[in-house]
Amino acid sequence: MEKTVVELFAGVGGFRIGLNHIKRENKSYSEENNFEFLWVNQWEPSTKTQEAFDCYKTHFGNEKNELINKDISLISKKDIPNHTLLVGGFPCQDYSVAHSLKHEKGIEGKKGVLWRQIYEVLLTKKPPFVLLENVDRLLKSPSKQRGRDFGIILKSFDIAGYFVQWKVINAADYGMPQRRRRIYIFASKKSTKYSKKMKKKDILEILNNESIFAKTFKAEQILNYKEYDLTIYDNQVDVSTDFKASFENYGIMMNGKIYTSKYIPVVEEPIKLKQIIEKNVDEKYFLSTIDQEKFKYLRGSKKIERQRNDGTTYFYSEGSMSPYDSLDLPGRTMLTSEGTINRSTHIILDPEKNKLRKLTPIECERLNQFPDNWTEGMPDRKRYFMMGNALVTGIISKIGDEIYKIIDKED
């Protein structure tokens, strides 16, 4: 089986970067595996520039692939190659359904969910293995029916015929410079050897020993698993409907049962904020004075009065946080709007200097795993955006590694 990949939702290339273990010397590449990438897509929706498509393309353009700088939800899914595995980051929406005015057996979905349009390139290309990454809220979403999202994505799974895996990993409990708790699913088509093997394990087996996460990202413990059952719905409408559970951190779902419990991750010592941090830097990250005072009072703890549409008052909370970032721990999750006079933007206290400061455009590429510079070209805070929309891809290599390994036991 060939070891080919389509990408949806690229972003700047963090699946390329970590299946391949991209690394860039002096703008030369290496790479350690070859995943061939047949053809990807990105596109940012409200805008008229494209920066990360264009990032993506700096980097592959000149590959022998095909690069589509177009929305997803236009383009037919019989155009897209055939291919091994489909990867991607898709965003966390509301995902419900519900059947069809015109089309009494129509599904109808909420304008603009991606997760349809996945579903869709399984349903026409069939991939025989899929990687997928999301927010961990996607377990407990929406908040007034716990679990009804991911049970609908399950869901379609089990209608495109796939055995399913997921674990949400906090990327610095696994050596990474990042606190970035995400889900990664992982899917395998019935049909492959691979299925087929695992379906003659035992549950508690297949997650404690047999599981692609339970080879790549140990587990101290394992606790008793919870168990839901899909096959009475008939559809993605039922769900929807029906549909509640408790997910837990780790779980599979096999011939539309689920099974799902909570881990205790083997924790390694995480990359510092020390480790990754640059010399020299220029003034222009480093806080003015009045900065400086903006980001105590935002990092400081506050009791607001607000007040509600109706009229009624309630106060809003924030406990206090440290000054700055220890630079003894890896890096808090990085969000998308890093590098603004925001709370959760990053402040160091910079060695060299001793004066307070932002991270660097490079500094957030290294708290992903990316190489230095790739963002290069466009204005920081758009670098900040980009690498907040970024997953770490040292994940995606320690799994990617695996997903190559079960490509080379099929036909």
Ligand SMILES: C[S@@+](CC[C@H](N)C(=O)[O-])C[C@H]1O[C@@H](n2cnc3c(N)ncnc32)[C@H](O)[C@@H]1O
Given for the second form:
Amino acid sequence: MEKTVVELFAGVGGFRIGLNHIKRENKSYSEENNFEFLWVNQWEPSTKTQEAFDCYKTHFGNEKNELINKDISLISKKDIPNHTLLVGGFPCQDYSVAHSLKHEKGIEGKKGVLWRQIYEVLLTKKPPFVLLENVDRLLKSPSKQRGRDFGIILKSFDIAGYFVQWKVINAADYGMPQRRRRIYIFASKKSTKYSKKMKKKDILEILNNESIFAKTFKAEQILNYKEYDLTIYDNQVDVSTDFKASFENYGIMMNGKIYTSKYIPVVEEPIKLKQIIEKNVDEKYFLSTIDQEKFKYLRGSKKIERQRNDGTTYFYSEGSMSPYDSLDLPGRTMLTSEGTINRSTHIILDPEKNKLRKLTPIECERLNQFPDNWTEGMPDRKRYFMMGNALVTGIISKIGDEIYKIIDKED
Ligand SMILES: C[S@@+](CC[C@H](N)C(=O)[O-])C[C@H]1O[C@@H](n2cnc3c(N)ncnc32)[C@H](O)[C@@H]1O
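Please show me the structure of the same protein in the form predicted together with the named molecule, now that we have looked at it in the form predicted on its own.
Starting with the chain above, the whole complex follows.
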């Protein structure tokens, strides 16, 4: 089996950086070429300009791969080349924690339906292995029918003939510089040697020792698990109507049976903000007195009276945050609004000037373990946005190394 890859929803290439351990060395990028990327798709529906695609093309445009800047739903899946590994961080806006519950639409919402695009690829191209990333909220959404969305995803994998494993991983628990908690989903076609080998094993043995996540991210021993049965539903529509589950942060699905368990990570010392910050930072990243006041208000505790659609009122309240982020901790979760005047934007006390400032785009790239200046060339606000959308590439490197070994053992 060749180590060929198709990357969907590619953004600025986090999966590729992770899988191929791309590092920056003296301004030229070295790619280990572990995995051969054949076909890549990225299209930003909300803007005319296509900065993410342009960035991807700058780095990989000269290589032997097809880069497609077109809405994935307009592409016939037959036109995608055969490949061994399908990867992608499919858009998560609809169940993102950044939105209030009122706006939550879940997988049936406008962007959520992009899952169907992945499903079509599974049915048409039947890739032996799949690696996906999403927000951890996916396990719980929508709030009125907990677990429905992830149930639909698992049912789709089951119909397409896959064995599925998932784990919610906080990158900072495993020595990385950002407290970014995301769900990683690894699926293998039932016909692979790998899936057949797994099928013979005991569930606790898989959860504790054999799963791709047990091999890559150390955890405390698991003693029990919950079960859910998807075989009683004929299709995704039935799941969508009736299925509810309280999924834990770790689990597998085999032949339509779900086994899920809460895992506790064996944590490693994280990289701290002080280890990734730049020196001699440009004055434009320092806060003006007015902005300092704005951030003080945003990060402070407050209780605000708001009005519902029916005219009744309620109090929205939030607690206080520290006035600026500790340099002795890894970063918090970076959102696409990073860099704007927003409660979630990182603010640090610059140790050289003893003044408050935002993170620089390079520091944000480092929070995701991207090579420095990967997104150079686009406006700063876009650079922050791209990093808010991207992932901590070290996680993908670890999972990718294990996938590499798994593929090596296939015929
Ligand atoms: C969560 S981001 C993935 C980021 C990526 N993993 C990275 O490292 O940069 C999802 C991406 O899907 C893209 N996207 C959204 N709708 C799309 C569509 N209809 N067709 C293709 N790409 C789409 C967005 O522009 C965004 O870059």
